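Starting off, we have a lone chain in the form predicted alone, written out as C-alpha cells.
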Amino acid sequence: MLKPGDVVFYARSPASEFCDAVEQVIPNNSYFHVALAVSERSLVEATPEGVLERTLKDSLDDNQPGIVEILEVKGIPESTILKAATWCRSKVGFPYNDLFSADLMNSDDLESYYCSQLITEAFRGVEMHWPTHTLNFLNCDGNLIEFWIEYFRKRGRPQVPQGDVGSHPGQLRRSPVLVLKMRILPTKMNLNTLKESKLLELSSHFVGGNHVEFVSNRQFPVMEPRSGRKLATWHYANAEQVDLVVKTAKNAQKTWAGSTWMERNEVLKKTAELLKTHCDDIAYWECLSNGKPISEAKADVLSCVDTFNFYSGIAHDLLGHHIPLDPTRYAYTRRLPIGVVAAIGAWNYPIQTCTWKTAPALACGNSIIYKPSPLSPVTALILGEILKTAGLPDGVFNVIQGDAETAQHLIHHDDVTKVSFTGSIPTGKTIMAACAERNIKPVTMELGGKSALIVFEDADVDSGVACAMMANFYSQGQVCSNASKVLVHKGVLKEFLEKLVKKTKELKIGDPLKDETQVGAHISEVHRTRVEGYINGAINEGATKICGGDRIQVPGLENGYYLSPCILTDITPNMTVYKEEIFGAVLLIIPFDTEEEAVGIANDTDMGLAAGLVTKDLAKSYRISEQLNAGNVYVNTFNDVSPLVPFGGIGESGFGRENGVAVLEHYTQLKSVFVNTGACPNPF
C-alpha cells in the first residue's frame, strides 16, 4: 500500500485524551497524527514515546484511528521525495518534541520532533506550500483548553506557547502537492452487529487486511433488486490501484505459502465456524444485495460452511509422491503453491462463488484477489472479514470492485499466476484471450449452460415436477447449470403439466428477506426486461404460454424486479429460447417418444455444463447418464452440489472444476526431482 515518500494522516476517532486534545487546536479538523512512508511496508512517525518506524498495521493498531488517509506527493523530483524519506528514517530513535518548539528542543534540550513538525522538517526546501500555522490552543469559546495548561505546567512552563510558529496535521493535509491515494478504516467490521451495521459506508475495497476506499472517477451504484432503490455509490479500481492490490497479494502469499498446512487448516475451519455463527446476517446482506430469497440465501452460507470444513481437512490430498527408479534413483513430486490467483466472481451465488474459488486457493498456499460482480459486490467484504478474524495475515485475501477494465488490469498483471472465471461465455472467451496476450498463466472457466431434464414414462410424475422445479426457479432461475428444456415423455405429459402449472402458480413472490418469500427478485433491471424478451421473442416465433412471465408488484417494494416463473410450450429447435441460454425462471416443455430422441435433444447445444434425468430404471439412469454430454448429471434431482464432487462444464460451458479433491489441481503446480544417490556416470 506505501511508497517512500507518501504521507499518512490519521483522523477520527482518536483513542487517547492527547489525541482528542491536538484535534480540537484546529476548527473543523478531525487530524490528529502524521507519518511518513519510509519502505512499501514501513513508515517513520514522531509519537510520545519518540521517533519510530514501524509497520503500518503495528501504527494502526496504536494510534487506534477511525480513518487513515495515504497521499502521495505530486509534481515533485522523486529523487526529493525519496531524500525526504532517507532524512526521516534517519531521525527514528529521537526523542519526542513535547514543548512542539519550533527550534526542535524539548523539555530535556534534546533535539526533538512532534508529529507534523517531523514532516516539514524531511521536506525542508521543498515547495510543499504548506499553508502557514501558528499554534494554537483555544477552544472553539477562545479560552485555554484545559488539558494544554495542565500539559505545559508539568513540563515546567507556566505559559501556554499559544501563537508560536508551529505546524499540525490538519494544516499540512491541505497542501496542493499532497493528492489523495487511498483512505484506509482500519476499525475492523462488528461481525456481531452485522445486520445493524453500515456495512455500505465501510468501503469498496478490502485490501491488507483493511477496508479500503480508492479514489477513482469511475463510479457504480450498488442496488438494491426487492426494491429498485440505491443503497451506495462505490468506485471501480483502477490500474495503479490494481497494481498496489497485487503487490500486496505477492508479498503476503510468501509467508502464507511457509505456513504450515496445520496453521492453514486452523484458519479454515475457524472461518467456517464464524460462517456458521453469522449465517443469518450473512445471508441478510445477500439477500439484500442479490435480491434471492432470504431462506436460500441462508442455504448458500451454510454451504460456504461445508466448503471451508472441507478444504480444511485436505491436506493429505497435498503430498507429493516418492517414486523409486532403481537401486541409486529416486525421483519425488511436490505439490506447490501457484502464487497469486485472480478470481472473478458471478452475481447470481455471490459468496457461494467466492468461498468455492477462496477455500481452496488457500488450503494450497495462495494468496487471492477477489473481484465480485458489480451487481452483488458485498458479502465478499465480509468474508474478508470473516477470514481475518479467523486468523489469515493481512494482504493474503483481498477484495477489489470493477468492471471489465479492472478485470482486464487484475488479468494482465504480470505478477498475477493464475485466473479462476466465473460467467457468461463471451466474458469467458475473452478472459481466455487475455490470459495469453501478455504472459501465458493458467486458467479455469465455469461458463454458462443450456441445459435439459429428461421425464421418462416410468418416473414418479411428482418427483419430475419437483427436479423440473429444481432445475428452473432457484434463485429467479439465475442458474448456469439450470435445465431450461424439460423433456417430458409423451405417456405422461398431460399429467406433468398439469401438476407442474399448479405448483408452479402456487409459488410464493414477494419480499425476499420474508421466509415465506419462494421467489424473489432479479438482479437488475435491464436483466428482468432482458428475460421478458426470451419469453415475447419466444411467443413471437410461436411458442405458447401457459403461465407465468408477468411482472409483480410487491406491496412497499413496487420498484423492485419482480417476474413470475414462466412455462412455454410449443417450442421448436429453431427458436432462440430453445438455443440460447435464458438465465431467468423459463421453464420450457419439449415432448418426447424414445430414448434416442431425448439425448439427441438434450445434447443439441455446445454448452455442456449439466444435464439431468427421472426415472425409476437404475439400468437406463446408468446408460443415459453415459451419453448426455455434460460435466454434472443428475438422477432423480437436480441442482444437488456438495464441496466433496467436482463441479464444471464441457465444450463452451467451460474447463477445469471447482470443489472436489480435482480443484487443487487448479491451484498447485507439480515440480518433480530426480535424485541419483550414486556418482553421476558420464555418457560421453
Contents of the next structure:
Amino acid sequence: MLKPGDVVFYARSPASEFCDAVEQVIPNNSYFHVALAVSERSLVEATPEGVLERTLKDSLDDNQPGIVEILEVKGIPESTILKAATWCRSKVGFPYNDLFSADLMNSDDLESYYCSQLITEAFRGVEMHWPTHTLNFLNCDGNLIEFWIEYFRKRGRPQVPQGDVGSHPGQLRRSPVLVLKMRILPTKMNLNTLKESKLLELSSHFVGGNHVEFVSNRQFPVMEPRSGRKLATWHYANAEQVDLVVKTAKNAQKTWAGSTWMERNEVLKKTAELLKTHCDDIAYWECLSNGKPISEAKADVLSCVDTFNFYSGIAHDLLGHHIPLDPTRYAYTRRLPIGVVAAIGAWNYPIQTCTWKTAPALACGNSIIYKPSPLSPVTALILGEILKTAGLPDGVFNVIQGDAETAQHLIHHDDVTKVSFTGSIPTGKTIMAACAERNIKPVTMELGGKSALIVFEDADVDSGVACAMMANFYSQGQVCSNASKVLVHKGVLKEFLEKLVKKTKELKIGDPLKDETQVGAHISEVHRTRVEGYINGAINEGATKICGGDRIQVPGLENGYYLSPCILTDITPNMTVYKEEIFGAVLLIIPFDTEEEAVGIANDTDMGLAAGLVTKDLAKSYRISEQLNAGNVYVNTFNDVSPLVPFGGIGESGFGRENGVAVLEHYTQLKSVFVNTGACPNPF
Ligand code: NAD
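The form predicted alone done, now the form predicted in complex with nicotinamide-adenine-dinucleotide (NAD):
So here's everything in the complex, that chain up top.
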C-alpha cells in the first residue's frame, strides 16, 4: 500500500478524549494524526510513546482511525522524498514533544516531535506549500478548551501556548503537492447489521484486509436489476493500483503459505460458520445486485458454506508421495502453493464463483485477488469481511473492481502466478493469450456452454419436465451449464410439451426479494435485450414461440429487467439459437426418434460443458452418458452440484476443474525431490 515518502493521514477518530480535543482545534476538521511511510510496509509516526516505526496495520490497530488517507508527494524530486523518509527513520526512538513546542523540546527538555511536526521537519527546506498554522486551543466560542488547560497544567505549563507557531495534520493535508492515492476504511463491517449497513458507501475494493477506495478516473454504476436503479458509483482499479494489490497479496502469501494445515482449517471452517450465520443478509445483497430470487440466493450462500467446509478438511489431499527407487535412493513429491492467484468472475453466480475459486486456493496456501464482474460486484466484498473475521491474515484475500482493462493489468502482472477465469468463450481466449504473452501462467477456463437434455421415451414425463425447467429457468436461465436444447422423444412429445408449457406459465415472476418469486430480473437491460434478440432472431428464422419472451412490468419495479421464460419449437440446426449460447430463459424443443439422432444433436457443438438425460433405463443412461461430449452429465436431474464433485468443461467450454479434489491440481505445483542416501556416484 505504501511507498517511501507517502504521507498518511488519519481521520475520524474513535471516541477518545485526546483525539476529540485535537479535532476540535480546526473547525470542520477530522484529521487527528499523520505519519510518513518509510518503506512499502512501514511508516514512522510520532506518538505519545515516542517516535515509532511500525507497519501500517499495527499503526491502524493502535490509532483506530475511521478513515486513513494515503497521499503521494508529487512534483518533488524522488531523491528529496527519499531523503525525508530516511531522516524520519533516523528519529525513531526520540521522545514525544508533549508541549507542541516549536523548538522541538518537550517537558523533559529533550529533542522531541509531535506527529505533524515530524513530517514538517522531515521536509524542512522543501517547498511543500503547507498552509501557515499557529497552535490553537480555543473552541468555536473563542474560549480555551478545558482539556488543553488541564493538559498543559499537568506538564508544568500554566500558560496554554495559544498562538505559538506550530502545525496540524488538518493543515498539512491541504498541501497542493500531496495527491490522494487511496482512502482506507479500516473499520470492520458489522456483520450483525449487514442488511441495514451502508455497505455500498463503504468503498469499491477490499485490499490488505481493509475497505479501500482508490482514486481513479474510471467509475461504474452498481446497478440493482430488480428496479433498474443505480445503487452506488464505484471505481475501476488502474494499473498502478493493481500493482499495489498484487504486492499486498504477494507479501501476505508468504505468511499464509507458512501456516499449518490446522490454522488454514480453522479459518476456512470459521468462514463456513459465518457464512451460515449471515446467510440471509448475504443473500439479500446477492439478490439486490444480481436480480436472482432470494430463495436461490440463499441456496447459493449455503452452497458456499458447504464449499468452505469441504476445503477446510482437505489437508490430506495435499500430501506428496514417497517413491522408493533402490536401496540407497528415493524421491518424494511436494504439493506447493502457486503463489498469487488472479481470479476473474462472471456475474451470474457472484458469491458462489468467488467461493469456488477462493476456498481451494486458500486451502492450498495461495493468496487471491478476485475481480468480480462489474455487473454484480457487491458480495465478494462481504466474503472479504467474513474471511477477515474468520482470522484470515490481511492481504491473503483481496477484491478489486474492474473491467477488461483492469483484468488485463492483473493478468499481465509478473507477480501473478495463476489465473482462474469464469466467463464467456471469447473473453477466455483473450485471457489465455494474455497468460502466454508475459510469463507462462497456468490458467483455469470455466467458459460458456451449449448443452442438451435428452428426454427418452421411457422417461417419467413429470421428471423430464422438472429437469427441463431446472436446466433452463433457474437464475432466469443465466446458467453456464444450462441445456437450452431439450431433445424430446417423439413418443412423449405431446404430453411433455403440454405439461411443460402449463408449468412454465405458472412460474411466479416478480420482485426477487419476495420469498414466493421463482423468476427474478435479468442482470441488465443490455442482457435482456440480447436474450430478446435471440428469441426474435429464431422466430425470423422460422421457429415458433409457444410462450414467454415478454417483458414483464412488476408493480413498483417497472424499470427492472424482467422477461418471461420462453419456449420455442420448430428449431433447425441452421438457426443461431441452435448454435450459440443464449444465457437466458429460452428453452428449445427438438424432437427426435433414435438414440443416435439424439446423441448426434447433443454433441453437435464445439462446446462441452454439460449434458443430461431422463430415462428409467439404467443401461441406457450408462451407454448414453459415455457418448455425450461434456464435462458434466446429469441423469434424471440437472445442474446438480456438490463441492465433492469436479465441475468443468471440455472443448470450447474450457479446461481445468472447480470443486472436488481435482481442483487442488490447479492451485498447487508439484516439486519432485531426489535423495541419494550415499555418496554421489561420479559418472566421469
Ligand atoms: P464475460 O466473459 O463478458 O466476463 C467475465 C469476466 O471477465 C468479467 O469479470 C469481465 O469483467 C472480465 N472480462 C471481460 N473482458 C475481458 C478481457 N478482455 N480480459 C480480461 N477480462 C475480461 O462473461 P459474463 O458475461 O460476465 O458471463 C457470462 C458467461 O460466463 C457465459 O458465457 C457463461 O456461460 C459463462 N460462465 C461459465 C461458467 C462455468 O463455470 N463454466 C460459470 C458461469 C458463467
